[in-house]
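As structure tokens, one chain now follows by itself in the form predicted on its own.
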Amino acid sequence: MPLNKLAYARYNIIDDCLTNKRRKYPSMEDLITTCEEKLQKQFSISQLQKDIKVMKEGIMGSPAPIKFSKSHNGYYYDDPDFSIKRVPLNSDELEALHQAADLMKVFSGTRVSQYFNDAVHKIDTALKVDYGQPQKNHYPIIDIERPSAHKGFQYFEFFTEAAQNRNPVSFVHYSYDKRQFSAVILHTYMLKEFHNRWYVIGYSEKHKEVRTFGIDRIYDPLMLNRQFTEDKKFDPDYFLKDLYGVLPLKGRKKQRIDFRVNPRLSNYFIANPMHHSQRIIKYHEYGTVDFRIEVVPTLELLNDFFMHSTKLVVLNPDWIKEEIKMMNKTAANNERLFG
């Protein structure tokens, strides 16, 4: 029979009382008072007696060893280490839990916030304290690319807090292209990761529009005590769904982009789509495939097309074809100049 939320809350409160080392042997009056204080409802003696009976019969498969001490006029656990929060696990379940902890550790590090890292560390430590080391020869069986600690990542939680609490911030931003610093006041809306790098997106008072700034180019951010500006034109889906990357090309709207991939790369694109909108529009002889995506063109998109230009050809629009040609010419000139 499924537990209702109120009953489950009472069981947990009773469990807390019975595991409290500072106030041992809580009486029935103590249990009722604590439940009423925490749940802001009145309960009868018969209700708490029923709760104790249910717990003793085995809540969540764990019979609670609740006893009553006449000499202390209160209740206690016959097993001092028992708690309904400590769910008994068989060997297979415990091994699965260790594997889940390993998987979370894989995703910790520079990719996420310190809060996540701390939580994963606590889970891993609790597993080892409560259940010991895994029985089998245990080592991680999953590994992912671990990006190095990127410059500016120490501000990740700062901007997360700014977005959650709607606090405007000020910082100094360095432009790699212009090679100069500028002061920015930003009303942070969201953070986005792309190619293992983090960007902060928000309304810039300097530019009078929503802008994207790489965290690696930000210095000395400060929280400001001023009114938060919500740009009514801001569309999260634009950044989350329509953009391939984070830096849209000025004046370019969402559009269809067709490209042809040779047999050496086509299976890779089938297995790993560039974008959620990607679809196959034609199969050719010998394994060449034509694809289509519908995105807002970005600097990252052009760079990725250029990176694969020995195995990929843009079919349309024409302006992207010309951009890729120019990038190849520039690369050839650079080879002559610096090679």
Second form
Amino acid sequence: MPLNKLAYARYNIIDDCLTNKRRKYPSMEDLITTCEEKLQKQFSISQLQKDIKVMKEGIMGSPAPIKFSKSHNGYYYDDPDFSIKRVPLNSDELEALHQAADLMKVFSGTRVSQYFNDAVHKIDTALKVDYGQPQKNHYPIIDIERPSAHKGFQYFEFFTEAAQNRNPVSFVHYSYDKRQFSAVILHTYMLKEFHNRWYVIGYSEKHKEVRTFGIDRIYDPLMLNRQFTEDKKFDPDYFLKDLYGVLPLKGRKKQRIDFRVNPRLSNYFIANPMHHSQRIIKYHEYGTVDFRIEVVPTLELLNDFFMHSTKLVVLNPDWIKEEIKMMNKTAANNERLFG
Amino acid sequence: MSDSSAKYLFSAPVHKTTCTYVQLLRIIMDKEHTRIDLGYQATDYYDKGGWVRMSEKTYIRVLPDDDKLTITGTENIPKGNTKYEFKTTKDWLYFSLYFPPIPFKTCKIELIEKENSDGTDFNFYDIQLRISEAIKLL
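Previous: the form predicted on its own; requested now: the form predicted in complex with its partner chain:
Complete assembly follows, chain above in first position.
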């Protein structure tokens, strides 16, 4: 039977109390108080009695030899060496742990923080030492698209810490479009990944508004001892839900966008919606499908439409149709210039 | 406000310059040194963007006393005769220059690579360091 997290936490606390050599024979009141202190929740006598019964029945893998001593008015383990923490994992649990460790390894490396990598390494080593190698699949069975040596990715942890601790940061930013540097002071609110690239979003003192910066264009960030600015206009939903990508097009609000996809690409769009708002608005006889999304248009959206433009046409709004036309024209000119 | 072990940042200080391709971005001061962060955008004026290097005689002048503090080090740009060659006219370079520490007080400084320059040297004048605008680093 699967254990719920809170019950599991209580069993561990009861086990700690029963194995505490400095304070033997904890009473029911002691057990309740300790559970309440550690879990910041209230528990009844009947709840703890039930927990003891369940532990005795062996829900943790082996029956816990819990006894009550009338002379000491408290509980104890009949076997002084017993602890639920020493109960071995069964094969299903072990396999699940190995799978989880594999999954965590995939997300470690350059992807999260050094602390996370260290923790994953410890778990992996502990599993191998205590339980040996898993019997099958000695290679990772999960692989994900990962940034290997993306420029600026070394600052990922720095910005995570800045957002968590609410420390403003100073950095130098280079704009690929304007071909210009700027010294930015940013109050980081969040980091966002899109198409395997990372961006920091926060209030920029220079621009006096919430801005997005590609982490690959950032140089030498420094943590500042300065009051953190919370922009009241900052709406996380805008960045997390409404925006397709990260770089909104100036003056363009959330809007409906309809597009038609040919039969070769439509199944891909049905299986992998480009946005959570994506709906099918019409099936055509020969497999062409019309879709609708409701998003804040971004540069990334235009690029993705352009990328699929041999199999996809935007139906409306007109301004996006025009933008894609212009991009196709530029591509044709580029072919003449560089081809 | 001043703490002898602290580092202070002046972000985008007000200044004057005739350099078109190089930007003065930040100045960081501590008791060890004065660091100046700059950014250079290569130009099609030169073949393949040309090259950059810092003169070993580059100095900062603290006004009004006229104290000259000569460059002690660089980061990401060579000092002396070695050149950093760009590959294209669209390249860019972020780099830092190090000088001896300057007193932590409101003052104006100048960054001079070459006096009476023809405009190709990295000279910046009237760089305003206002204590009220200094930000302590963590």
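We call the rigid core whatever largest set of C-alpha positions still superposes within 1.5 Å between the two forms. Nothing here was measured: the structure is a model prediction, and the numbers come from that model. Numbering follows the first chain given and starts at 1.
Visitor: After core superposition, I'd like to know whether L301 moves between the two forms (criterion: C-alpha shift of 2 angstroms or more).
Guide: No.
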